[in-house]
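Okay, so here's just one chain, in structure tokens, the form predicted alone.
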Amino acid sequence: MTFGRLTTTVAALTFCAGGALAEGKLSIYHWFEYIPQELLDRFSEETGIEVTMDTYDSNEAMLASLKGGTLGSYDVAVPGDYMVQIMRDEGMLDTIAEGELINKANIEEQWLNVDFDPGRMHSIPYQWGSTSFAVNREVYAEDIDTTDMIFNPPDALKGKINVLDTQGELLALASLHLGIPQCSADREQLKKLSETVNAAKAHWASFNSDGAKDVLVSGDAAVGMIWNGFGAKARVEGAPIEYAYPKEGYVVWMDNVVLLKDAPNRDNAIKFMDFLLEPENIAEVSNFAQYTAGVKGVTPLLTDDLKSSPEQNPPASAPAGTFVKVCDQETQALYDAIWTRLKK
């Protein structure tokens, strides 16, 4: 199957242990702005392992890069839930043997036997959160708890909207907006989906994932589809925004660290995964990225700001979130065609 166009932003960052005897290397393929440098420094200091990291801005960009020839050059990646299943089904992941992860028992029960990786044979939980949108309340003061903000915006917001350049999440949110199932093979429903996103595109200013926070802070966008933690960062940086939990629904996700097939430094990848399963280490990620971890013992280590963040605490009236579904290959091709037309 094919996915959205590759829009990888590569940022090569190297962290060497100061004065420590090097014990090999670790190559990470990761989302942008999603792990603190200090944590990677500490891993290197504790293990003597030299860490390099390249970044991407969507699950689809990561998959396209790996399928395009970089699989075998990275040890671990950090895909979302549905992408773990796709990568597993395509034979792109290595299996973690029973007993290899010393800290596996630290995984919270709800994230252990997950549909996309039953028994955690290929991955560990990293962070989880939601994908919705935030609205500048100085520009628009009316009700925002509706996906109309993205797909049928009021005049005050037209031309001032940024959406994430992520096929799975954007089309899932559009499906929720229309009240149709994901992975539909119904031609009328697919036609309606395509017409809706293409009509809405006329009111969007940009497709931007890595700059989704910045355009809200600068005021270049008055509405921004965004991940809840990234939205919290935008608010803290001065954007007068409110994160919405629309009545039609929103996307929830779990990002995961996966052991890649043909990892050149497999033993070091296992050490890194064990390192991230220690509560104090993954809590540092949560406090940096403003999301929630799937590891026991993290909550007491979180900052008060994160615990009370409105982006982390949906109102009682909010509906339940929805995970992105994995379609069969034939159906996925139909969604790929909708995405390709949208991005032209």
Contents of the next structure:
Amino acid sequence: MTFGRLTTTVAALTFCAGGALAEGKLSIYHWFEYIPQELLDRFSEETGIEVTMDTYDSNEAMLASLKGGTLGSYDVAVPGDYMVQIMRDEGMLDTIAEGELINKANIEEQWLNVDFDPGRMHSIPYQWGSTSFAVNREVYAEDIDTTDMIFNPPDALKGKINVLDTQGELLALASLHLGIPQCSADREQLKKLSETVNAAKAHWASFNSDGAKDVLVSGDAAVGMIWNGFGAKARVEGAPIEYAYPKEGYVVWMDNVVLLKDAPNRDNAIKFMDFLLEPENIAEVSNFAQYTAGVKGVTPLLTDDLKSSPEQNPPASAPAGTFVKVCDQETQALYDAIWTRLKK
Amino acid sequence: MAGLVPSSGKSAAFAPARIWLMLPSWASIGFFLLLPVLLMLVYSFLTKEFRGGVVWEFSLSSYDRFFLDRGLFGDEPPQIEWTYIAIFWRSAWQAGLATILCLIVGFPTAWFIATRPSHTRSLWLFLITIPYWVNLLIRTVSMKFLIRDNGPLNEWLMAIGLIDAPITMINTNFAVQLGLFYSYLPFMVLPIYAAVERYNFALNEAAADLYAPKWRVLWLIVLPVVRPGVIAGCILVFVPSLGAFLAPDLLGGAKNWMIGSLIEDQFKGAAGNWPFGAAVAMVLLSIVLVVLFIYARSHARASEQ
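I would like to compare: after the form predicted alone, may I see the structure of the form predicted in complex with the partner chain?
Time for the whole complex; same chain goes first.
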């Protein structure tokens, strides 16, 4: 969509100036606003590797670009859980041999054997978090822990709602709202899903992913579907919002650094992955992006703000989150049709 | 397009070299324009690969999907598909309105510039182009800041007492229209300026001598002479507006697709349906070609008379 390809070149200038030999390059394909520049600079300083980064704003946009011919020009990308599975099935990922990653043992137990990449053959954890929504408490003071805020909003919030422009997460949240399974092929359930989102859309102001934080800060939206860390940033930037843990459920996700097939600098990609498995490095990402790392020993390195952030600590009453499922081809076509009908 | 004088090719000295001189431009048109369009044409008749890409099997399913509605599950009796017609219609009236507004504002502007003393004209043209040194994306985002509910425009309107509560402008058709109008205005001004600049103002005096009122001078003399510039300006505004996706996306809140956003989603979005995206692009291209063809014919007929 908007912030397209913001190419950042992190030349290891200090090294070039010092006359040291460049240790080659690393080409990263990453989400927007998701890694601190200082961390990339430090990686360059420590290894002498020159880093370049392009950014994307949705898993699907990244997949489309890679399939459109840029596979082979990047070393690593950072897809979400379901997208790792899709890319693996498409044969777009390279396998990390056993023992190649020195710091693999740093991965937290619960993230070592995940459904989307059993045994972590292609990926390492980057950050994980949840997708729900935040509500402006100056506009609406009552109970917000229900998906009604998005799909059946009270009058005070009508016309003041921003939703993420991501099909997977929005339709997954709508399915949780209706209590129907994801990747359902049941006609009645899908009709209900389509009707629900279409009726709710009348009350939505916009679909915006990369502006999801800004619309809450500026007050353009009083309810914003948002990723928890992005919501925390909005709160820190002054939005009087509270992040909701709806009783119907919400989405959880994990972004992962994957080794891409035909990586031009495979060795440097492995070095970068090892670098991100060091607690002090990945903690820096967490402190920046306000999400949770999947690496042991990170917690003591987090800022106090992050440790106590309500976006990080669901109340005991909150249900567990749900991962977005990968549907088979025929079922996916039905969800695509629902999305097109929603946007017409 | 605007008033290009057809070269009569009288300089025989260049005749033998003509082919070689033409080669670079034909090669770049062929390679960067015709070849990609041809590729899209081929893609639109191929089978969709799951999650982006194409399978090299002939299929009409993209066009079938565009024109026929077989229900959510694809097993109902086919009816006319209104979804995409609605998207095309929305794009067409937005682009048409933007063209009319650009003409209303652009014509007097171009006239004003062309009637300045010649040494200040370049300064006026320079002023017109200044905003376009900034990337379109940045300008569109800035527009969003200006018109938001608690943005400067609403605050100013409230300060002067014109309104009591902010008017919702952002995420509406109005905002999309504003974005289109603002983005493409110079494409209207510049060709009209080029036409007016060559206009012989002695004709006005001659008409006045014959007691023609001002509106009649404008209608019977000025407009027919500068018509090519006006038409070129209209085409240059209408065609890109038709395929715009930044304005509907950023200013319209991405709620109601225009053609550009529909196509974009087929390639970049979750649907990943490249053949369908190509088919939509082909339908759009066909409509634009038909419009241009009708114009070219009427133009040819007019110049015969």
